[in-house]
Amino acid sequence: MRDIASILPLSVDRVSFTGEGRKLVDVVSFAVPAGGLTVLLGPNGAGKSLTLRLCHGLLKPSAGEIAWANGAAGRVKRHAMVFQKPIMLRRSVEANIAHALAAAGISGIERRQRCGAALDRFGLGERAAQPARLLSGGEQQRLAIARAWALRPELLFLDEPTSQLDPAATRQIEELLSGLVAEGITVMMSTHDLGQAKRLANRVLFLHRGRLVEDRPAADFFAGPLAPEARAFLAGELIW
């Protein structure tokens, strides 16, 4: 599963991102060590999704630096991302996984083995030949996670992965994520769901207006946040 040198920790150093004439991410710094599940928490518009995209390399910072351990960014990509609305190709369930592996340079027997393992691991074996776009919302999100898992990432980014799912599908995805962490995959996800953050997070990064206002172990954060914006958010107040 792992090369000799880990890509973690991920270091985010004074990163900003400017768009629409203003700073949408404003001088944010943190590090992501190996292990556990980190939640980016905050109201809509706080900069959670942008921060994930910056970390994954889909966007370039306007200022600051994002660096992987051992200079890994230019050599190897062992991080993957799952989006709020899964992106499904007009192909079968199995072909969606195979396409991602082919794009990553995985071919032949290994690609077939990884496809089979992902289908089994995420309970999609009976759906393998079905068109991916005809799956339910929960099944599509499971497929998106299976597709990312097949790439064998050290770090998995997820952008509000259950915001469009019903409670049963949400519970299933949460159980899968807990299982991935138990397997040794580091997870970083965004959510504005306090209950979900309490259930899953080892660590909370609380964002407000593009700024990181609190970075604490989850148990400490929920026991008593230090930042007034975080206290107001936990109290159910609207913050802008």
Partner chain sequence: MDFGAIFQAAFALMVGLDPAFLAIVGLSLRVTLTAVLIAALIGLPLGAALALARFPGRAVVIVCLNALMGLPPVVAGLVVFLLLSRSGPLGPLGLLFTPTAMIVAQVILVVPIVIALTRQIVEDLWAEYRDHLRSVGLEGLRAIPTLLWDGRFALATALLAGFGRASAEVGAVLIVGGNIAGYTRTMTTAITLETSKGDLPLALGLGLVLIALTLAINAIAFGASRIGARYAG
Given for the second form:
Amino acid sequence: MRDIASILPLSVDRVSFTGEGRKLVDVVSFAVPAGGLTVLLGPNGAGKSLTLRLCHGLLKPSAGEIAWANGAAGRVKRHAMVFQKPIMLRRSVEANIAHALAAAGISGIERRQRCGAALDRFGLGERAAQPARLLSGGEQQRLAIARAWALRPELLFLDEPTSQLDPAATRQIEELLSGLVAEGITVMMSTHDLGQAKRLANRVLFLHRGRLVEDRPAADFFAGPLAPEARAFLAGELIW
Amino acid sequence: MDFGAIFQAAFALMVGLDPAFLAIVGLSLRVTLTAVLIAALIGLPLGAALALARFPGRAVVIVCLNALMGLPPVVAGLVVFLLLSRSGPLGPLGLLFTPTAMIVAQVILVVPIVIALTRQIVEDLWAEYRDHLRSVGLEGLRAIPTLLWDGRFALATALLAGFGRASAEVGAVLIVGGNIAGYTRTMTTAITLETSKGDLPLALGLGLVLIALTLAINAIAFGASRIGARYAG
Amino acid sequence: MTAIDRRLLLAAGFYAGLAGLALAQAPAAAPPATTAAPGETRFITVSSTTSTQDSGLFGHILPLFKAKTGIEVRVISQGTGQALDTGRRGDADVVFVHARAQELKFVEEGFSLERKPVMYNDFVLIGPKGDPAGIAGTKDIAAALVKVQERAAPFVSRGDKSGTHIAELALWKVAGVDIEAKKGPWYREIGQGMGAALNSANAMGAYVLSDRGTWLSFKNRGDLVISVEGDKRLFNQYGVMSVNPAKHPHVKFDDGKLFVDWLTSPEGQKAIADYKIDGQQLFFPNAQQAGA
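Show the same protein again, this time as the form predicted together with its partner chain rather than the form predicted on its own.
The complete assembly is shown below, putting the previous chain first.
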């Protein structure tokens, strides 16, 4: 599957999304090339989560276009998503991973191998037979990432993956994400945690009220954002 | 009323293992369990589909199904009776006054319960799972197996509710079965008969046996789902 | 195709198979056989009254018939009116009830070729020991009913168009009481079978007309006793008819006729006479009595 043309860069072209009569995402355009970790930054209600869902295909844009480099993404997606609150099936840790693989059409020996690899890679081997819903919050998010990783995505979306975790679990997840980037997986995540954005991001997309107000390399953005909203956000002033 | 006589009658029935009594218990279980199985085969997928589908008139369908949960057994029995009577549209099948007719009537009573409860359970589960299932490409019909499997312990309760309704009802099986001794006589129709013969201790004794059976089946199902839930979270 | 799709396909196949099975079953279940295929239970369906069932008569005579002929008799016990309707719809092969006029009408309508008298028992007026109408031990049923009505003593009526109900209405007429006009809260129509009526009478301390057979085998008597018996007008005749195959070609006419013939044969008549509760004979065979 790796030898076929890459789905990246992803191009988001003048995409809007209207809900409840309001423009929740307002003519947003950007591209995601292969590699690196892009952070969607912004206060609550900026449209970060919606943008991720639009990219992943969970929502249809009201206007504009989302295109993958290889044209139609094909039957099997090569991008995966991890949600703010981990969605754990009422099954064992291993069965959670196996289920996602089955849904992607992977069966037999390959499914078992990929399951085993994901459990090892994310340190869940000992938990394999336990009910997923009895794991701690941090472990659940780790399983959610392992489950997504087993699908071998080129691009991984994460929606505020650590907002419900304690600092120790947060650090663990952040290390995992750095590892994924090092492995060559392109990561795009939303957060409203400035420190996290500083620690992880190569690039920042700053959203405010559904509009993309700044799109710059992370170092430049944190050195001195251009948009007044971004400056206010960095200064810790709540803006809505 | 002599309560000692009631317990004595119930005890004698359970210990005596009279073949006629065992045949009645066997038929009751066979008819009701078959009806619940068929209702599950019909109701689980339909209920799940109803949970996921969005179509005009869906609310009307849901309200109707909820109302059908309260369908008087006598009415269900009468409808099946009129259908299966030799003078009715399905008369040539010759099914009236047979255990098959009783199963048909009970399926009609149980299916709305299974569909309505399945819809509720699957809809709640779908609300929780939706993002992830859609993310891995399971939408519409393709999501149903996952939802039914993960909801299996809650769904077992729905089937138990159906079992309770079927095993407790007398109106429908009396009309379509005819309470024929040794052929279509169930626990509930036997209770009706013994009551009309004025043998109230025997009638109540039969009732106690029925309650004990229902209790046993519920206890088994509860225990099984408890143990299962421990392994599935 | 993914594993989930395969599972869906499997499920679809399973349901298609089930539907196929059901369809294959339908014609198999539909032989309009008048006699059972070898290996199958040979049976006839008889619609009869609650009194024959509740009194236990069938439990006594049907095993004898089965031992002789190998035919199982499946009895649906209903009120006489309903039992006749079951025959009219073709849902029974034989009708065995007790309401002579209605039986003759059944034959007249062509639903049966012939009605045969089988046996009789008698009705008894049951009432509470306290005897609020003051009729205990009398023999004149007409006079007794008049007193019940005059004193508005509680009276339970079957109210279900059964043979007993029809007999009760006829007795009111004989007594010269227009029950439709005179009935009040004391006259309670329960619309249920004989046993239920006796249970109700026991609970309400009411009078009730019952066939003697059901009364003798009834166990929940409480304070109830026989108030009036022995009047010739309390006579209760049973008749049997097999359903006319010209009306309903599927009925098991031959096996039904075997049952009718056996009931009215010396052997069947003796079986009926032999049925006793506490030494008391419940039914009196009279198949040979002309005009019964």
